[in-house]
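Shown here is one chain on its own, the form predicted alone, set out as structure tokens.
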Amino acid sequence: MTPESLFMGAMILLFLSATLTMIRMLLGPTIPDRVVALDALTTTTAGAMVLYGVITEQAVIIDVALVYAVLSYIATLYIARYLVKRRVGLA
């Protein structure tokens, strides 16, 4: 078993995880469930981008994945803050 085949297996598992997470995001019963699913989906996407960068030996893709992960984190914090304010009645 070559390292490339292991990475491709991991990519397939990440794709399966992203598919299941997308289903959860679309069908989630509450808004916080959907936000958590969106955060998990973006994290999975960043992981897939890092794996792709390792497979293709392109360091720029790993840098893009890091920026994408940070922006995703900030967006999740912003949404959580909005949901808390809405629950309290400030928004």
Second form
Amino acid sequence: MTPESLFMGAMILLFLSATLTMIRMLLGPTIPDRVVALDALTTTTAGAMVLYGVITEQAVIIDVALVYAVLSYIATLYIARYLVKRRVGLA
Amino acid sequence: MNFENFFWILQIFIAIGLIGSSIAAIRFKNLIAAVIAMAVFSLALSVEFYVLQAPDVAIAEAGVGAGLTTAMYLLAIRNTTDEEVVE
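Switch from the form predicted alone to the form predicted together with the partner chain and give that structure.
Below is the whole assembly, all chains and molecules, this chain first.
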């Protein structure tokens, strides 16, 4: 068993947990359930992106995970702000 | 596990995510839930670009899909109502 196949198995497990989180996103009864599911899905997939960059030995791919982590934080912040204050933006 | 099998397993997972989230984005009646489903769709599309060896397209898709369209849809929903109106 090589280290690459260990990384591949870990990434498949991450995708399996992302699928379970997506089921919660699909049938979550309330909106906050779905928002938390989206945040967990994004974090899981950012970890899977870093693992894919390690497997294929491409350092460019890790930049995508960084950009996606920052932007999904902003998106979750926007949705939460809308749900609490019914307002979007800085003011 | 060699890389070919791993690639096809990954493609199956991404296809399930794309189809499920797009059907959900069409059929949800609450518009906030539809916006969340669109965010999941853009996440899966970004991973797909990235497995097909196009990291720059994936960066553009991540920026537009996660940040810009979510904020703009929420701005549009704020000025209207968040339930779908059936005539």
